[in-house]
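Form predicted on its own, single chain, as structure tokens, below.
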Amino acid sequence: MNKNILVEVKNLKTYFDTDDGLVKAVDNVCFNVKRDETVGFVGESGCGKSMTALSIMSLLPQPRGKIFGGTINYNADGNVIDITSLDPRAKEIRSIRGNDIAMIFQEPMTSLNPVYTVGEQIMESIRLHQKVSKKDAREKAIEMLKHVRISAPEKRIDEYPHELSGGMRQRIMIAIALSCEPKLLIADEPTTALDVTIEAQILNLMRELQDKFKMSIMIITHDLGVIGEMTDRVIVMYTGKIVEEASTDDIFYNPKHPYTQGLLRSIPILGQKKRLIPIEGSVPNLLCLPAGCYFAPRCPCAKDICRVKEPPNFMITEEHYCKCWLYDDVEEVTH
């Protein structure tokens, strides 16, 4: 494994057994996030971006969801730990969960425990990984809210969720994920329900956090906006498969597959009057796929073959790959 890799996921594929048949929220993903560097996730809603996120956490709801197959190797400065083989609740496990890797969760107020003060839960976090006294975990806590910028933080330390507004919630979120100074941060959906300067404050604390901390991220989001400014790569995931990926800059100015054109589509610009063009449809039944490729009954593009026959991973670039018919007369890849 390759020294500047951090993660790498090698088919992975995350099922649920439900009582209707199995539901393959990711099916086959493979990708890896590079030390210091920023991937970002698309796509809709259900298209397997969270399901990926708790797989590399190893916090799928259980006893229902399952990896029934691939590897999620974390390179541990040198030491390359497959979690897929570590079970949800061993010591080695929750030793990488929230010290090494951390996440912060789509929805803080449900997140927070809203019985413990914000300070209780950043010291928890700290105690659990380090072994430091409660004085000094303390202090810690007291140290993340200043680097997050919660004013009055020997105040704020002992107030309650339901005490803070909805971006200061988003930061103590941060605090905790960063208390440890991960290595790999997960964000899903960072920004979810803030105003747009709330929203950029955010972004900005978590570039800066970045740089003194010399961390990965992942940042999951359906807010094409966020992506552009804070990602170096991006992945476009559609029912639980990867469907492009490439650097930023290729996806907003050189999209290959027809979904990655229709969500760009969709981004309202400043000062333009036309109409925005959606994508038709909507995204199928998990437990109800159709044959071929999974995107054939929205795209405007679908051939014959599209309908019939699931496209393999064609490599446009040496790093921009696409999972689509169009381009069968470039080179096929298996990544």
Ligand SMILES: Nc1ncnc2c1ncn2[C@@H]1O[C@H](COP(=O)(O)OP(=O)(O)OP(=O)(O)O)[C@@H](O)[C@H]1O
Second form
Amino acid sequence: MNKNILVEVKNLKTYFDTDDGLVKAVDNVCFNVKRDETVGFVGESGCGKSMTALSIMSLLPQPRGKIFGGTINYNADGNVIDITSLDPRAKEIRSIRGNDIAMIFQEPMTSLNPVYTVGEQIMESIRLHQKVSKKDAREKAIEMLKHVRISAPEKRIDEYPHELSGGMRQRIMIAIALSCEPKLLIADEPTTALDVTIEAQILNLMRELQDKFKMSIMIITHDLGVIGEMTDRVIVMYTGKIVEEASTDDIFYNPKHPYTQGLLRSIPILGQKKRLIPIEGSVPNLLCLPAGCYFAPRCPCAKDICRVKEPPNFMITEEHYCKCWLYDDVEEVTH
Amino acid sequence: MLAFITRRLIYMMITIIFVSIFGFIIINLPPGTYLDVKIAELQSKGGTTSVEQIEGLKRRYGLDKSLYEQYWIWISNFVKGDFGMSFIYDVPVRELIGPRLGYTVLISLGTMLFTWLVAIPIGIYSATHQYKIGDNIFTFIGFLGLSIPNFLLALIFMVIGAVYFNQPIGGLFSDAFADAPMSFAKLIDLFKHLWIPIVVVGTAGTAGLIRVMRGNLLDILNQQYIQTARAKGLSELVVIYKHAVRNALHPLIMTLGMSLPAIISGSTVTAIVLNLPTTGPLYFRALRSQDMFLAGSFLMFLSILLIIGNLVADILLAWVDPRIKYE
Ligand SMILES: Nc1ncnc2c1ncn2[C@@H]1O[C@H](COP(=O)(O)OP(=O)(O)OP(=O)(O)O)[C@@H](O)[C@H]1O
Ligand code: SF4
Ligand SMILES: [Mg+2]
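Please could you give me the other form, the form predicted together with the ligand, since above is the form predicted on its own?
After this comes the whole thing, all chains and molecules, with the earlier chain placed first.
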């Protein structure tokens, strides 16, 4: 495995075995996360962003969620571990979780346990993965609070979550996540529940800490503004599949997939009074997907072939892939 | 914390004063008193000494005075430890009530302990094995326990005990120990008898508590902070016991204070069937025959017990949940 690649996801299939049938939440997804880069995941609700992230954490909703195929190779400094081959409850994956790969969630108000102090919750992580004394763990926790710019950390450390605001709680979550200096931070809509000024502060903080701690970030969001602000590369998902993957610049200035173009048309641009055009129609139910391209019923450019045959992945450039029949004149790739 | 408890104690005093006033009024509400009936009875027989005796009693407890004065006499004696006479039993209330109250507390606390010790582990098991075979079996047994009335369960136990184990069930002591002074052997005998009322009285509560614990824990396991705990790399055992159970216990502790009256009143029927020397049957009798000092004393002691139970529940709650302020 290339030294520069931290996580390599290949043909990941994460399905839910429900009473109504097999829900293919993540279907045949391939992507890489390189060291120290920030990859953004966008797409409408229900397209499989969170399940992709939880597959990497091996924390799928139980009892229904299961990885049916594919590999997730985690490159721990030359020692490659396939996360899908590990028992989700066993020790091996638990020593990666929170230690090498950490995750923060959308709801800072409910992400912390109300009955323990923030200090206890940060120290718990530190003491789980590092053999340090209680006193050292506390010092480390205070240091982490300083990193996430919590004022009066010596005092705040003994406070309970209900004494803190939403923005502060998300900072605490970041402190917990980074306390073991992970190689990868997965942030699932970390600022969706926060207001705009707090959002900007949290995003700034994440960027700053990324430089300090040298880690990769996978950021999941609905918000192309966040994507533009944070990411080096973008992966666009639709109905459990990746439909476009490109550098952030290409996604904004040279989007290829009609879905990506639709998403871009539906965001407000600062200082521009253009009318927003939302994508017509809605995401299909994963249990009754259309034949051919899943986007065809909503796609303004759909051709005949789109309704019968699923498009493969076409390589626009080395770094730009698009799963759409409009580009069948370029080279077809498996990834 | 200290201020919190002091404040609660003051509230308790106020509550008890109100309970005593209203209790006294309610007990005196039905027309006529036990003494009136007795006096009429004695007068029809024409006896004079007894009538004099009764007049004496009347004077002693101020029954010829206004209700307000009667209350004052009763409550000031009560505080001094003189609870008055029981008219039906013709002995001081204090002697009647003492041991019974002790056994009631013993059975109630025993029942509570039994309920919690059985229900919480089963609730945890059921929630973490939702819809698996074990959970289904416990659910079935739980509903069975909820639907069987206590007196029936008591009778079933008596029959099984008598027929298969040749052991007379009922009461809290074997005949040999009934009147013996307290000794180690008597204590053992007591515990041998005690588990039956505890199981009988506790079954329905246990079944209910299992459902509540299971539901709470399932709710908590869906909370975001549980996912956070898992994402740290904690083992499932730590996630469940350290992060989930403590939060799931919270609503149970809130009901703790309220479950005490349910246990005390719920045990009355059982106590009658099992012939237990607890307060239930006696209280019941005292109320029926307007034995006012006996009934009043019961009312006071049961209220005090309840209020103490509530205080304990509140202190526990404040201890498990930092969001509750002591101030
Ligand atoms: N517990 C579950 N049981 C069955 N299906 C589920 C379950 N959880 C998720 N899914 C399915 O997985 C699909 C993908 O869900 P996922 O949470 O990954 O979407 P998402 O892209 O993160 O959306 P959002 O933006 O709303 O967070 C959903 O459409 C849903 O059908
Ligand atoms: S494959 Fe066809 S339907 Fe699908 S996005 Fe491309 S043009 Fe639209
Ligand atoms: Mg999501």
